[in-house]
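Encoded as structure tokens, the following chain is the form predicted alone, with no partner shown.
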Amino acid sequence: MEEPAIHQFDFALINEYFTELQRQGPGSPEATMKALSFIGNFSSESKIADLGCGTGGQTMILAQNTKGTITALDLFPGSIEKLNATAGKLGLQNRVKGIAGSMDNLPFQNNEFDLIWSEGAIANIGFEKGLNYWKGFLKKGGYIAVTYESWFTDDRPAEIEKWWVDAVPEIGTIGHNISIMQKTGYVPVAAFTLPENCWIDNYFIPQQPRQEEFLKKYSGNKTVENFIAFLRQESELYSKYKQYYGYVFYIGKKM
């Protein structure tokens, strides 16, 4: 039998699970501050998107280091209730605002953003998809920032490929990427790999105790061991064959 993948786990379930931890996916706030690094300056004017925010660890490091407003978008209301919470707490709340939506459906202006962000979400629609779609909400000369998985080398061992296929059918190799961002309209601009700390003390770690806390509140619920058994195989594939793979962070400018 096949294991499921992730996007087959019931969402609300995902919601749960990971809206009560940091971080959603790999990343670090200096990872963040590099990619911001390449791109042009703000003004108080200026009109930032974060798509598929989470509870916006990122948004918040945005929102620190940039001027103009942010608004954050996610499919789960519960990650946007603690990202406006958050918000208010940092006294952001003037400058930030999230709100609950699908990135395939956005609710914006064309030509609207003079830049789109989006850290470990613009696989659930598609890279080359999500370039072509978001590419209409900015401005001429706006710049997008997404990481995406994507392969290190041009072979790997099947148990690897199979786990990356089955999960992102469209994962390709920098290069191929970086020629998609180009077909797509984009000058690119940077484009760099998240190092290991990024997957392995920020996101797998802080999950561990999130983990057995999950098992214990479910006890005897399959859905939920089959969740947690995938996330922790997740891990187990990482430390294996990082080698081979990784969140990488493309920078682009429209044309």
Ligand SMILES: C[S@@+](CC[C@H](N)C(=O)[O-])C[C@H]1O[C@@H](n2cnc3c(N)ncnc32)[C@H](O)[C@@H]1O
The other form holds:
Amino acid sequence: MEEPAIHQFDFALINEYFTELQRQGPGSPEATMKALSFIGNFSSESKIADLGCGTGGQTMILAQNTKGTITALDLFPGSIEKLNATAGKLGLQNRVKGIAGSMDNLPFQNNEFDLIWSEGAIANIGFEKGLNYWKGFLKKGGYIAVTYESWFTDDRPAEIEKWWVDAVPEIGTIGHNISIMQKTGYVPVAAFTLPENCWIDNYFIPQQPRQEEFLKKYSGNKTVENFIAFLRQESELYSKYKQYYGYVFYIGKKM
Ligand SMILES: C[S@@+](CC[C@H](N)C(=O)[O-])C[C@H]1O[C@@H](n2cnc3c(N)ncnc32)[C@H](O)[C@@H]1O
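Now show me the form predicted in complex with this ligand; what you just gave was the form predicted alone.
All chains and molecules follow, beginning with the one already shown.
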């Protein structure tokens, strides 16, 4: 039987699993700050959007290293509740506001933002479609910074090719993605690959106790067993094929 892709699992189940984790995708505070270093010039008037923010791992780093206000948006209300609670604990509630919503139907004004951020989430709308649609909400000269699954080589083994094409049908090489950024009306400013620790230490390892907990809580539930098997396979495939793919930060400036 074919293995299911992650989007074929129940949305509520995926979110129950991931909201207890600090991150819902690969990344790190260092990578977020490195991407920010290509941007700069924030004032207390600056407006930032963080799309597909999850529970806000990167949102808090953005808030602590910029001025201005951040609107963080995610489809899952449970993640937004957690993000707003964290912002409160860190004293950032006046500058960070989490809202539930969809990245393909944004409740914002045209030309509203100085910066649109999105880590590990643009594949949900599509890289090209997201860059095009989100550009309308950026001021002229505003910046976009996204991480996106990318091939590091022109060719790769069939097993990993199939896995990623099932998950992200338009997945492309770094050069291809930079050309899409340029084609959609941005000047490419920088692109860099996320180091392995973003996947291993911050994404796969923190999931291990959560997987045990989940299997115990849902003992005998076939959907949960398949979901955890899928996540474990994701981690095994990364160990086996990490020279062929990863997340890449793409930073662009709206023309
Ligand atoms: C891989 S996680 C990344 C979360 C977070 N940015 C991080 O790096 O830890 C992708 C996020 O996108 C959210 N998402 C999926 N589809 C979405 C949509 N249509 N609109 C808004 N958020 C969406 C998911 O709920 C999830 O929180």
